[in-house]
Amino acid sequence: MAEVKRARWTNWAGNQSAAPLQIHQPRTEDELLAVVRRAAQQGERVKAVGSGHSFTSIALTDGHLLDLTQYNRVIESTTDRDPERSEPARHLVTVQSGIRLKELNPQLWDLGYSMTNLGDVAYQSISGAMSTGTHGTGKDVGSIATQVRALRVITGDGEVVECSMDHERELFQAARVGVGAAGLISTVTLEVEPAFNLRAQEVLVSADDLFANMDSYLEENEHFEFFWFPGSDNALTKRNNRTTDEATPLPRWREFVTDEIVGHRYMAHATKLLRVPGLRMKLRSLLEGARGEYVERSYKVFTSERKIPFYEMEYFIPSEHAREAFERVRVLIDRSGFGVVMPIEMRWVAPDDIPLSTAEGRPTTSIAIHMLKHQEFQPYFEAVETIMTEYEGRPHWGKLHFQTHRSLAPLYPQWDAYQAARARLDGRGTFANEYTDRVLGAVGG
């Protein structure tokens, strides 16, 4: 295994850094263990990392830092039937915790699958993803943590649990979305799908019509959100469909203009190139709806590529007031002065019943603000979250707020289930930081 002494790392955005007292490279469950193992036995801490696309001090720790960039195998594919049951075939496949998205997605088509939903990047590890509640959209489909079926946990005492909703479902439950507190993801299973292609159609329509017609685009399809620019009356609407047809992927042309020169420099000098009017609304133009339709594989389609460093807050509130909370953003934007050129971006998550999920009991609507990575963020993120309290709205627990344990714990019906299971699986604190102990408090607190 690998090892490196008071290195320093930082995390995807540059806004996080820490000097481990050690940084391991495990390959291999035993050597999870056996660090974990001497750090208990020393009274020091662990923390794991894939690929830093955190926004918060998740990971940070001057402790042991596991980098599970090496621990990114696929285990196995299986498929489970019950003969005394008349439900379909679930298709499970296991992997090591810290592969990414980015190699999972294209060996499983290799396998035949896809997953059921992903997020809109591909650069976390499947149990980076899970465990802060990464999500994409759809009304009826759950995040990423939905699709697990069954983990292997490691202990704060060095210990492995198996878990799964049949058996220590509590700790299951924990695990699934454990903001990295609830013991240590050595395997993840996920059910997986027959691979399918998505329809995708990116399509610009004014915020009024956007409104005006909102049930039938979430009733219509599958996948749906959108994404507002500041200083726009309209906004670039994206559904997603299940489609039988042939892959018809864009134009490489096509999807370097609007991806490459439109989305990833424009952005990168947007505060400048927004002063020249004329430019400003030709780029704006092109940004918001040159791509329009076309098939390609799921994982394909459900990712994009993000090159330009920025900051990101998220809130998820009850989606009846998507509209009205929307509005008050909006308004926001245009009266504060705040500077903001990256999008607003909007979209649906189905309830579930994982105790720190941001979508636990409630059909869900969340609500994505971002900021470039040179400008000041904190007064414009502050003051949307806000707003986003009026609505009992939880944070994506990857992304940058302003939240203690003391206010989100009323948030979460199931909170308490959820420090019991804690508890259980990391008594001792082992995978506690000053992350951890502010948004979630002391274990056994």
Ligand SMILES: Cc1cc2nc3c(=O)[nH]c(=O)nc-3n(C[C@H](O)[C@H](O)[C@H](O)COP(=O)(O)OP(=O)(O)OC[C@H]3O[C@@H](n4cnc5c(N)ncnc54)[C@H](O)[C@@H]3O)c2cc1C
The other form holds:
Amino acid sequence: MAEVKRARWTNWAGNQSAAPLQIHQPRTEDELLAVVRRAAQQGERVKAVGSGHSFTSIALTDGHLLDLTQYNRVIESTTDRDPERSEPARHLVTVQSGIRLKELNPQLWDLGYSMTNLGDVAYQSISGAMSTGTHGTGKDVGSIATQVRALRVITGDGEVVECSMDHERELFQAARVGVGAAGLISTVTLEVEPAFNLRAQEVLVSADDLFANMDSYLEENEHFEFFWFPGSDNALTKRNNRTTDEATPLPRWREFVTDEIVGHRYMAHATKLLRVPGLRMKLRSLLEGARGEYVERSYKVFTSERKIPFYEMEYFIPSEHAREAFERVRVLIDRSGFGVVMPIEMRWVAPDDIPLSTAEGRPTTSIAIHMLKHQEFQPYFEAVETIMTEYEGRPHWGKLHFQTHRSLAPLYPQWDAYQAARARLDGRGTFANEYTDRVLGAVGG
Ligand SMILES: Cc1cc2nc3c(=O)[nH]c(=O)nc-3n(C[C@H](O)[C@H](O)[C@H](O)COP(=O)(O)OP(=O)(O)OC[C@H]3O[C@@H](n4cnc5c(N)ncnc54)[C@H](O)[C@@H]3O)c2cc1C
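For the form predicted in complex with the named molecule instead of the form predicted on its own, what are the coordinates?
Below is the whole assembly, all chains and molecules, this chain first.
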């Protein structure tokens, strides 16, 4: 196993860094176990890192950092057919926890499968994504953690526990969105679907049209989201629906325009550009001409590239308050002078029963705000957080926020169940760090 002493580690956004005691690159479960057992004996801490795509200090450690990029194989693919039950067969794929979604998706496609839903990007590891409740959009579709059917988890003492909804259910539920503190995930078994294409429709509309048609957008589409560009009265709507039609991939030049110009630079500076009347029409036709409508493999439609670094905060509120909360953020931005040039993204997530899931127990809408890396983000993010807390908003575990376990515990009805399972999985706090001390409290505390 490759090991590096005293190297620095930095996250994708460049706002979090650490000097771990040692960085390990395991390739096998035995190597993971060896690091955890040795650290536990010596009273040292361990932190797994996926692809470092969290904006918070969630993946930092001054102990042993497990870089899982080499622990990235697809282990097996099975079809689970129960003759006793009339339910359709389930397709299950088991992977090592460090596999990145961009590695996993094409391999699944070659096996004939797709993941039910994905977030905006595919850079994350499967275990990093599930651990923070990473999600896409679709009012009837849950986060990535809801696609997980079984886990092998390593405890803070270096033992292996297998868990699922039928076996060690409490541990399974805690580890599905474990915030990096409910054991070290070794393998993940996902339920996947026969591979499917999506028809994508990406259209710029006025904010008035958006809100007039919001209910039908939500009812008529499997996946609906929008990006509103502050000060511009324009929103980019994205509607994705399954289709049996053949893929009609974008020609290379349209993909280039979309990903390189529209996706990065336009998203990052859209607000300023859209305020200029002449440019507004040009951008609108560029965007719609380049992208508009197309059919592609599901994972290619769900995810795109993000190359310009930014900071992000995202809040999850009950869907019934979404419109009002969004309006308040809109007014705040218009009156504040925060200099916001990046869009506000609004998405929907189906309720689930996972204790620390941000969609636990309620139909959920997420509101995400962004700032370019060189901009001062804190006053803007704090002001939006104040609005979101009035709606019992829950922050994304991997995105910037200012909450502590004291303010978070009342937002999660199953908080104590999570803490009890966490104490069983990691009673000595091997996987704790400053972030988990802040947002979850000390283990057993
Ligand atoms: C450009 C960009 C786009 C994004 N888009 C979305 C989006 O569309 N939707 C969304 O919800 N989020 C989104 N995010 C947030 C991102 O999905 C989460 O922060 C996710 O956790 C990052 O995954 P990662 O592999 O980088 O995990 P890391 O940031 O490396 O780690 C996150 C946590 O998971 C833990 N962890 C990792 N592996 C294991 C393991 N094997 N066992 C136990 N714990 C483990 C880490 O210790 C840490 O606590 C985005 C972030 C960026 C930067």
